[in-house]
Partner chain sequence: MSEARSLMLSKKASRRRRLASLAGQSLLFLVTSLSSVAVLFIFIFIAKDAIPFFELRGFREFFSSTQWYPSHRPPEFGALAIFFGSAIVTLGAALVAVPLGVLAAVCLSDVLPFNLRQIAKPVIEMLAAIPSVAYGFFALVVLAPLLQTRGGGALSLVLWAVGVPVSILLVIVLGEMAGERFPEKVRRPVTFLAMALLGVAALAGLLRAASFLNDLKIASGANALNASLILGIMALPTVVSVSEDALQAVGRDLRMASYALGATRAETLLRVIIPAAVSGIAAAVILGIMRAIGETMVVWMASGNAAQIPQPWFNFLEPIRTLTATIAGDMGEADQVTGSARYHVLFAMALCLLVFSFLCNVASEWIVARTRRRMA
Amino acid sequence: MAGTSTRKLLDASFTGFGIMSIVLMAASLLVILAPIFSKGISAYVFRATIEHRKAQLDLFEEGSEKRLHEELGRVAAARKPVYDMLSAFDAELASKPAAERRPYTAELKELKAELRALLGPIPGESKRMLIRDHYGQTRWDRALVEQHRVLFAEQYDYSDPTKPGIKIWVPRADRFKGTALEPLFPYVRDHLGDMLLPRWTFYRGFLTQSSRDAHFFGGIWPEVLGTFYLTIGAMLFAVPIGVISAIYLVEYARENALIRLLRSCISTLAGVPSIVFGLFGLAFFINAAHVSNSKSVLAGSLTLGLLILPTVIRSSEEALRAVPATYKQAALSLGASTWKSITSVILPAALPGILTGIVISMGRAAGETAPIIFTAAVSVGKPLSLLQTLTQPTPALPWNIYNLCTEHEAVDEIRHVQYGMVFTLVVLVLILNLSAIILRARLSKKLRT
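Structure for the chain I just gave, only that chain, in the form predicted on its own, please.
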């Protein structure tokens, strides 16, 4: 009785711990994925301004030219008072002595820079080189941030010598009191909607267009396509080799010291840091084997294939071992050869388990960054054709997410692009995994019937 009570208590404890672990994992996933999905969707659905619609027509020839022309007329009328006040203030300054103009020079330059960032080029000024300088804010949420920078100037308060400077915002209107620019600030505050005409938009171009001007405009299609190429290429390399290796280890290899060493090496490789595979891919596939002259999708796929190969081998090996020995014995007793029994009986029965390992490996290959840094990934590039994957590098979602978050010059201004990339990568991995899971379920159902 005491032993039975102890087993029941242990069973209840393990059940409780199992449920708790599942709940904690679900909560962790919710905490991680909720902001990714909520902020990532904002890359596709947002309030687009007239500047966004103008950029889409100019850069990608998408949108209604007639409707845009009508909206630009309304916008021009709403913005005219702003530019009239700037011209009036310029004339006012020109009539003043140099000593009186000097205090306003830096303030006016800063104000004009913020107005350009909000509304685009000021009429009459010379053209600028960067595409981003030809347009104002394309998103309403960023326009509100820029409106705040027009209305308020950033300043630091050093009144407390024991603390570092504290950033404060002071009204710009106070610096232009009694001048022709004083009415500009309440006008910008009250008429921003008239000057930018925000409208809710589903931006499918984020997925289908190439980026322009370092992701200020356009979408992430080259990165999505590059990730797809790298993932599929890695699976084409790793799956056949991994499954054949597993078949050899389970069905043909005799248990000896060499085979035990080989299995130990496979397990060790599964735990090697991914950056090591990236360095190996650079040294072997590019510098030694010369599969391409420099970075390429082919070199990156082979490197990722090596990375996931141990996982494919071990999962396939366990799936083959899980097939009842009577299946093979029955096939052999009917006169089938060893290879025929493997391909006709054992492998189909083990296929659901093999696909589980493939699904796990596919998700890892799609999300790895370190191996492709040295072998395949570039920050900016065009979509590649299948033939170009043999010799050309490609943008990829994992690398570009890291690159945009750490090295982009305007990281805050394109935050929506970063979240949109993460959201797209998660969805892409989920779609690939879901496809494999559905395939596995259908195969399992077919085997049962």
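Would you mind giving the form predicted in complex with the partner chain, to go alongside the form predicted on its own above?
Partners and other molecules have been left off, which leaves just the chain.
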């Protein structure tokens, strides 16, 4: 046996390790949530440029037309020198012999592409089809990135072939030295604010608008609505069955082999991996039972409902068991039947506990991805009406987060949308859980008094 001091020290350090583990856990939560929250909020609150307001008015008829016109006038005045310099340079080039022109063509094309990305279409050019090419940068943070790309060309120094190249930013101004374009660069550097008029904006539309042009514009409403439908659908299926099962298991079932089997079936169901639910949903609900002839919200809801069924059963069971036995005895002794005593006495008493479980499993259903991949989720679609949910698939937050951060053709340009989606989903789920926690706190207070 170690000495007393060692024992004391061991004791203290044991406590220390315990606390450290909790702190580590809290820290990892923080590390995960911090970027999601800080960058996610910027999908809603950011410095929006005139291009954002223009797109909002054109695409969604949001905002004041009069004010936009006034601003557009100011912006056009600020941008005029840029376009004047471009056309002056074009004229300059045209007057030169072909041999002198050639070195500039590629450079000019690149510069024009960057300018187009920054400020939107250059006047006089033919109109492009994709909406993303109709507007410049809508966000000031992205505009600054793009401004840098206008001012500097990204190059790599490969002089040492045994090492990876080193990134260098070459000022484009050097390439156009002595031409009509040379003053363009200091102008873009100093007058970007005048050309884009950034303003802090709370972009409510991120939640309420549909996306346009593969999430380059607009918001995430179809995804939010899809998640909502899927969750509600899953609850409609799981809650009645779950609560009734719990009532049976607590109030009626006697402990015998059959019931034990039932119980272990429920816990097996709880342990089935979510992707297996997805496969089952595909193989059973769609391919065998034909609840819809392809992916649909209905099929997804059923699959999700199956997934959360054990959670609902277990939490309802716990809530029912927590009701003091005296309640039931009192009801029975007043001559109520078992069923009557359950519906009028036990269920109301257990309701807050049952609700807590339901709310938590709602959060689970809203966030699950794997079960809906094969049964309900698509990457692009309109917001559905209630009836369409029976036959049509829908975008949904969890799937579209995956889709946007891996499958989209411009992953970095729409990073803020991805963060915004993750943020919205996490907040949604956390709000559900928070209300469950509050509900439970109230409940325990009530039980104590």
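Here the rigid core means the biggest group of C-alpha atoms that line up within 1.5 Å when the two forms are laid on top of each other. Here the structure is a predicted model, which means the values were calculated and not measured. Residue numbers count along the first chain shown, from 1.
Once the cores line up, the CA of residue 255 ends up 2 angstroms or more apart between these two forms. Relative to the superposed core, residue 341 undergoes a Cα shift of 2 Å or more between these two forms. Relative to the superposed core, residue 281 shifts its CA atom by less than 2 Å between these two forms.
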